[in-house]
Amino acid sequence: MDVDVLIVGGGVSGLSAAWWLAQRGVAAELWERAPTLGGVVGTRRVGGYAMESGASLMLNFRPEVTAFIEQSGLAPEKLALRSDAPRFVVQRGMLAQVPTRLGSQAFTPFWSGCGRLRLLAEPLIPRGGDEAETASAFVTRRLGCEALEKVFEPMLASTFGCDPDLAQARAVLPRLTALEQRFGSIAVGVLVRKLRRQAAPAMEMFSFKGGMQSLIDALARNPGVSVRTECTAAVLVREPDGWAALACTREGERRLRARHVVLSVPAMEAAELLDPNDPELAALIGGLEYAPLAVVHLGFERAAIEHRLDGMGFLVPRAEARALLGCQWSAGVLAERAPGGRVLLSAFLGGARAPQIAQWDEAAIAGAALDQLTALLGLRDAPETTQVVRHTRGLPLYHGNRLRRVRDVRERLRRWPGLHIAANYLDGVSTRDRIVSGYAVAGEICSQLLAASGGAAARARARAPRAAPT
């Protein structure tokens, strides 16, 4: 056997699995088909602007992520963001501030009179719904149509790239649906937890001084893992004591035998590797759909923008009939992303709402973003720099009964010892979720290695202390 673990895919999922394995002393090799690591996450600097290719910040409440940041040496690089920074949505062509405090929801002019009364009636709504209930149906049933159209639809369209009419509520709104199932009401659940002093896990929102590229660099800065870029997995075959894999590289073919394989590649690539071994599993994974996403970065002199930019940015409800999903600006929370006296606007387009952007060229995408931002923010001058990042498979769509599909995938995986999947189409699209997924897969592999060996060396390896901060 050449290595304990082969990881296919060098995005955050694969890198996280490799990092956690290395803390246990497990030898791993990672193959990434691209010349760089990180997948859709990374930071590019252009003319003093720090432009993110995907996620620009992290919202964390998981101890695994906190442990990783401390142990990897990333803590000094953290850049805390204001959790109370204003958020906006577009209403009738203008930006309106979204109320974020629970107690103020009933009194803000953001809601109409009927919408306000509907929110107040939420505790009176009986428990309902089932596993297949859509996000739209859940929000409408509990909070009303206005809450869906003004807040939840634009939030889900930007965060998941999905259509809430098709997305499963328990998949994209798990915390809210859990409150209803346990307490019968969202508001009652929040109140009961407060009275019992059972506060939800503390949340922190942050990025890093070097952008999200700092996260990728910390994950890759791992001497316990052999990383090979421009290495494309082509064949995966089950053997009696493990797996045999073949990859295409610039130097030719590379063959490797491993006890465990972790697939952290997009669904279609995973399906191609799995099809010769298990066509049913390949069909379950290959049937998952993705939505395209484009990010348009626009750098301006601050004086060229009329709006105060006194918050995080804004989202766009579908009722506004725009290809634009939203925009984040650096002035309010990420001032370090732009040179002095300048502002970076990062606009997001596409998703399930506007999949046609996959057919547009970069000039058309940038033009659409600039036209709509001009009307909403009062742009007085042309940007001094424009960069477009396109992801043809930007976000996996959590449409249909996704939880049942995930259960079916995991059930099929049990038939293939040593095969694991850590990917955003199974257990969450956020960077936080990907680190947690890597932690879980690494723990499972270590447990199986220990059970298979049963020797003192395996026990020592599985219980080895985590590495000191780099």
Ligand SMILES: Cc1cc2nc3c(=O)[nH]c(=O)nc-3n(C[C@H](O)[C@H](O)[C@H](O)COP(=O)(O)OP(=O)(O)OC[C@H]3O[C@@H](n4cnc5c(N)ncnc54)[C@H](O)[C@@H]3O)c2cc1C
Second form
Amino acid sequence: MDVDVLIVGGGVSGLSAAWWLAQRGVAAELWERAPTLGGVVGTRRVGGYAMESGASLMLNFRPEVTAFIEQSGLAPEKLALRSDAPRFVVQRGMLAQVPTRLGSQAFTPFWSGCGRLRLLAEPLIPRGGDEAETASAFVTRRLGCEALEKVFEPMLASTFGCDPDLAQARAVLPRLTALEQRFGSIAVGVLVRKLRRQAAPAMEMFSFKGGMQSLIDALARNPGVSVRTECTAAVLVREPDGWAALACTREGERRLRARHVVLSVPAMEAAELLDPNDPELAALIGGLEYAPLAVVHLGFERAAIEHRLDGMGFLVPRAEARALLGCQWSAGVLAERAPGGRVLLSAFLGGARAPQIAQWDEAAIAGAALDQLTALLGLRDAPETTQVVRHTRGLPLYHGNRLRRVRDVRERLRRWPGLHIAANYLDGVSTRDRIVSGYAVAGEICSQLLAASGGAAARARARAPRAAPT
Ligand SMILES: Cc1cc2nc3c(=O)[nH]c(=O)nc-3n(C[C@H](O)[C@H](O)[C@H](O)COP(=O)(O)OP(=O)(O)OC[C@H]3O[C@@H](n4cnc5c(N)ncnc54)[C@H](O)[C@@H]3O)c2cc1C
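Having displayed the form predicted on its own, please output the structure of the form predicted in complex with the named molecule.
What follows is the whole complex; the chain from before opens it.
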């Protein structure tokens, strides 16, 4: 056997699996098709602006991520955003501030009288909903349709790229659905936890001084892993004691035999590799849908924007009938994403709401973003820089009964010892979930290596990494 673990895909998922394996002293090789690591995540510097190609912020409440940030030396790089920073949504063509404090919901003009009463009635709504309930049905049932249309729909459309009428509530709102299951009500659940001093783990939102590229660089600073870029996995075959893989590289073919393989590539690429071994598993994965996404970065002189640009950006509800999902601006701790006296606006378009953007060219996408931002933010001048990043398959859609599909995939994987999947179509799209998934897969592999060898050396390898979550 050439190596204990082969990881295919060098995005956050694959890099995290590699990082956690290295913490346990397990030898791994990672193959990445592109010339650089990071997948959809990366920061490009253009004329003094720092432009994110994909993820721009991390929202964390998981101890695995906290442990990774501390152990990798990323902590001093963190730029934490104020949790009480104003947030906006578009209402009838204008930006309206979202009330974030629980106590202020009863008085804010953000909600109509009926909408407010419906929110306050949440504890009286009986427990309900089955596993297949959609996010829209869940939010409307518990909090009313105003909460769905003004807050939850734009939030889900931008973070998951999904349509909440089709997305499974338990897959995209796991914390809220769990509160209902356990306490019968979201508000009662929050209150009981407060009274029992079982506060939910603190939620932190942050980026890094070097942008999200710092995350990729920290994950890649990993002497325990042999990384090969421009190395495209083309064939994967099961052998009696492991897996044989073949990749196409600039130098020719590369062959490798590994005890374990971690697939951290998008669903379609995973299906192609799996099809010769298990067409049923390949069909389960290959049938997953993705939504296209585009990010339009626009650099402006600060004086060219009328809006006061407090907070960090805004989201756009579907009722506003816009391809624009939302926009972030460089302000506060993120001000250093733009040179002095300038501001970077980063607009997000597409998702399940506007999949047609996949057919638009870059000029059309940038034009649509600029049109809508001009009216919303009062742009007085043309941008000095425009960059468009297109993701044809931006985010996997958590539509339909996702949890059943995930169970089916995991069930099927049991037939293939040594085969693992750590990817955003299975267990969470956020970079946080990708790091947690890498942690879980590394733990699984270490336990299996330990069970297979039974030796002391393997026992040492399977030691949990320092500061691992309990
Ligand atoms: C526009 C956008 C904005 C986002 N914003 C946020 C955000 O603010 N916060 C957040 O937490 N998350 C955000 N996300 C989600 C998050 O960034 C992604 O879900 C996550 O980074 C996906 O990581 P991954 O490693 O699973 O997949 P990918 O990043 O897609 O990586 C897969 C890798 O596999 C490689 N590959 C494919 N085929 C092969 C092959 N045959 N052989 C070798 N390599 C192969 C690809 O080149 C790629 O590098 C955003 C996503 C997008 C698209």
